[in-house]
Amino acid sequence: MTAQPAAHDILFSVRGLSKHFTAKRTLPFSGPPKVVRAVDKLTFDIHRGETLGLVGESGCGKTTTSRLLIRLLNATSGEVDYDGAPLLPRQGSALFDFRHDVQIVFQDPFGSLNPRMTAEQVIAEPLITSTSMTAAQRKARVAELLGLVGLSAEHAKRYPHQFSGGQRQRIGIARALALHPKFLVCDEPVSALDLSIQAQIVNLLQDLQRDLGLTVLFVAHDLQVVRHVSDRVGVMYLGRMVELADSETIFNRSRHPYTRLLLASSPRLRKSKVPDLAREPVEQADIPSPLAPPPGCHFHTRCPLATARCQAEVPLWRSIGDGHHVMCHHAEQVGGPVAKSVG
């Protein structure tokens, strides 16, 4: 079996985290306005050293849950500690430090520069902001940086609109890791960029991630790029999270029928690796509303195997052995290869 992590090998641990909006009423004197749970109760951990993919159709909570965890967004309710201590109730100096553990990369690399500022403004924005270094030490550190994210010095003095999308994600990368970071969450990374540059900056956030030993959480659609990078994947659905194992797991042995509907649609893996599915079919239905989910298991208007229990007891998030968490009543029915290995 694998063995379970030690408390100082997990950076962040997750219990019981949730995030609720308040949705606007359409109307004068239409009713209470209503609650959409955007996160609701997970629990997980966060190893260091490790890329954990999360993946899920839009809306599910991926994003949410990533900037929850940064503090970009304060919980509803929950509980999360980084790196053995408590983050929620941080304030002032105590969060202002945790700022400089964690960094983010934009989906839109375009929207998320400043087009009056230069790649070197840009990158040397957070030192000038938190840290004392001067002015040779930032155009320093800022060098350093380009190199890093393989552009070259001369690209400093450029200005957004006068690099390509995959340069201006590098830009992004650069700026992102100017702290010297622990944790980088890499919000849809390459989804508004050519496949072709694709590649090219996954490759360089693992190369990134390796040398300098960054903690990852990488949110995506693409299926095949999360195999790619991740060591375990979470699968999310309407605000929970319904499967959480390592990525071979995931992509071969999933025991969820909401992963395997998922796995289903992508035709990059569909086509030459997921042929078992084709014997699996999964009832057409439309996705719920997040403002209505269904009570009981969210996926059970969708799901094939779903009986009277699925739609009146929420599942319990439970492990089913080998670091493989699930919330379904019927794991252990939901058999057989879903993916041939791909070596």
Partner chain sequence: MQLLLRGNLPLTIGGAILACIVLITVIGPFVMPYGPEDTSLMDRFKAPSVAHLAGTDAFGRDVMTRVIDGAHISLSIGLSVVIITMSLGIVIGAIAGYFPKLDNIIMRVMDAGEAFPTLLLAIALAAVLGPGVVNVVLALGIAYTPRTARIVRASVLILSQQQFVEAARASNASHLRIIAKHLIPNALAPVIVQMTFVFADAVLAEAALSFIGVGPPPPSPTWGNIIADGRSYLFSAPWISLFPGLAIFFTVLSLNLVGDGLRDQLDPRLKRLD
Given for the second form:
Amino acid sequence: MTAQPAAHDILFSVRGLSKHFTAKRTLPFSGPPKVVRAVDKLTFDIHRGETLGLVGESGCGKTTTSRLLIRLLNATSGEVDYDGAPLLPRQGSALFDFRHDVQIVFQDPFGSLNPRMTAEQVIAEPLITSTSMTAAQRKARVAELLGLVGLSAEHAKRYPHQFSGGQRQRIGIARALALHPKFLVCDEPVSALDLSIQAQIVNLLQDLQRDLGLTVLFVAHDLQVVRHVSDRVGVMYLGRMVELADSETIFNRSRHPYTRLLLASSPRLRKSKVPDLAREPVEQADIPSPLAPPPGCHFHTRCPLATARCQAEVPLWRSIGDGHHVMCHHAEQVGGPVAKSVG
Amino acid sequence: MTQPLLEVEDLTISLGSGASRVDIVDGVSFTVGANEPIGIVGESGSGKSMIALAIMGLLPKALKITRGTIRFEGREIQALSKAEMRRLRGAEIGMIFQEPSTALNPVFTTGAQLVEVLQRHTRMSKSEARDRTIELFRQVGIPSPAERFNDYPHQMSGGMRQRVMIAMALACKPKLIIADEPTTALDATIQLQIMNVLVRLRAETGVAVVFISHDLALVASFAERIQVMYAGRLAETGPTDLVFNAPNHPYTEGLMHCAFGLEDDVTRLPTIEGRVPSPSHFPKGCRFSTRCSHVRDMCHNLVPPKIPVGDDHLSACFRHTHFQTVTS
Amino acid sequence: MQLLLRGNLPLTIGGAILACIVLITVIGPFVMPYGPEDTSLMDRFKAPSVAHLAGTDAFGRDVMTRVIDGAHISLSIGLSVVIITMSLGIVIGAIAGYFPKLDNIIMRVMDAGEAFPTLLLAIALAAVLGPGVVNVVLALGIAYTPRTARIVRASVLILSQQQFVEAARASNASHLRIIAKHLIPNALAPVIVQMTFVFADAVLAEAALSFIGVGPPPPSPTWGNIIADGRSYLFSAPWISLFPGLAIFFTVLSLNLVGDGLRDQLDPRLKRLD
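Please could you give me the other form, the form predicted in complex with its partner chain, since above is the form predicted alone?
Okay, now the whole complex, with that chain kicking things off.
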């Protein structure tokens, strides 16, 4: 994990990737439309075969980032190299080929399956649109995929509403694997599931990644799951990536105050099993609106280390060694192991 | 012993009738003493929210209380008239829901809505109610409360709206607050803030709270006693320390593993195999028997009673008993 | 089907009336002893009796026979209008909802169409193209399309945000495939409800158009024409207008009941507790 990976080990190379959305004006003539910088100049790599975790709270741009990487959204600016070749200019058949390589597992086990299609039809859809398989070949592949995700052939003819949340998620995974993808985006794949079911799906995803040699972008807000599945973790706040390092570093030696706040906010990450909320000081500032993020470092309104410089100057995205990147003026002051109560 | 504030006894809530009747909640009993924070933990379909609705007299029409009683300060809630129930809900039992935006009226300012609640349930004048509202806003940690008084719900973030909900629940100084997944819709850092407000206000006002959540760790951080529910029945109940650190019921144990198993660097997450049965497919005996790794023959046929396993600590499981099924 | 009807009174009653009307329409012509245009000067203005269940008109034609025959035309017009409206409305609505760039243009055209009073549009079309069944169908079909398109568009707008549509895009599905396989099938429920009301409206509108003489020309016995025929004898022979009036009343009532019932039946909010 220490040395820079060789170029051929990098699947995605992202440079200054941005996505701006134009907010609808609420009234006519109410001035220029507001621009939301949902994703603001991201620079990072995704290594072949790794699981990169992407964490952050709602509105931080983690979902948008995942959609940009698989071209479900078009970037406003920036460059992405996929497998050594520019990705963003791809159109037509080149885009078609790229989509063959990448897939996505969605959060919502209810919304991600067409309620009027059987499990079989759902899983077969990529085979119909992207291959020239015969109906019999498709049927065989669907059966194989059902087995792969722990469902049986008798499930093929059922409709989504006849499945539980966990089973639906398995169907979504089977669909994503149909075309033998190289890269899989998992967008909050377990956050809509009950705790006892979450673990089953996480284990399944890990097994599949190992067996099929997938590269995975794992987007989630649950730090505990991210910690478990990820080789490296990126933390996002209001459109910017504020820290990126290997999982162990993020969870034990984070150098960004926001990452530390996030870690401290997860009761499940604590060593002492019964956390005592009453005794801990809690910062009370609200998350700023993505429509009007604070100037300078977006986090300065909530940061215990904020100085005048933080209000004026956007921190650089810089490397502090060992593949550890951070966007903070005061990263060097954020030292030592993460707060006592956090494991 | 003094009379508890809330007594729920053998509460059974059913859907449908006759042969197709399903007991969504089956024989749940617990008490809440004055000033006591208790927690109810359960996953989706455990019936925990139905209990909250039943206490507030807000069960959907399709559901009926078919057995048991709910008593608030000795008064049986089912026997109250609609008007009495409304009064009880506003003035003596406060409520906090998961989604504050559905509970707040979008066309009135948040301040005006609180003033209205105060005026309906107390004899305050308008200006007194206004002062009290601003005071409440300050108590729940809303910055510059006098200005936020005139904000409409949509001008506030989810965390701020939830603070308004808490202020509203506290407005008439209720004796009991029912908080059903109050932080589930919020981001992690904001969730911590709201929990902090709840813990602090509970200590300050001494109000009793029934805290309902799917998140065992969250409930444990708040409640002194925990009830763990599974598929409509109480699986385990007892003081937080005991349930949390020495869980007895296999389901509680499984949940704890799922929630905290990661502390040790395991390569695979601990799981509870299978899934929660749907109400129409509840097994005959113990409802957890379909997923339990300690299952015995008798579990399939007999509903386990609540067996004392420690000080005030009950578990509905045969595991540590020597009961045998007698076959004749 | 039994499961569908259980506990849904409007749907059951409406469906039953509608079934009776269709049944009478289909087997009526084989049972009735008279032809719809058989005149008999001996039997003019006969009050309802066993021989003439609904009496006879100014030419001695059996009113019941004519009402039943008129049902063929009225119901065919209703059905044709439904088919035209549905196909046009679904295609236009789906395109408008799915392609944001076309949305504005298409919906402004629909607005314009909707702003025009239905009957006036039909009269204008009839004036240009001449009266006749085909023109009535065309006019009503065009007049009702915007409403249907609007309903489909609204559903499609919401459905387009669903993750299964995103999943289809991620799977390289074409726009045509997404619209046909993912959007339209899930947008159909409200359209089907809407179609019962369009059917009822079309029956009414056809009657009105016939009544004022721009519908299918006499002597073809549409319900509107029969009512118009009886207009001059409302006091001396009220049954001439009464029975086609009742036919319209029950048809429209049953369709509206079926529509209301279906709406309840298809409303997902009522299925939560399954």
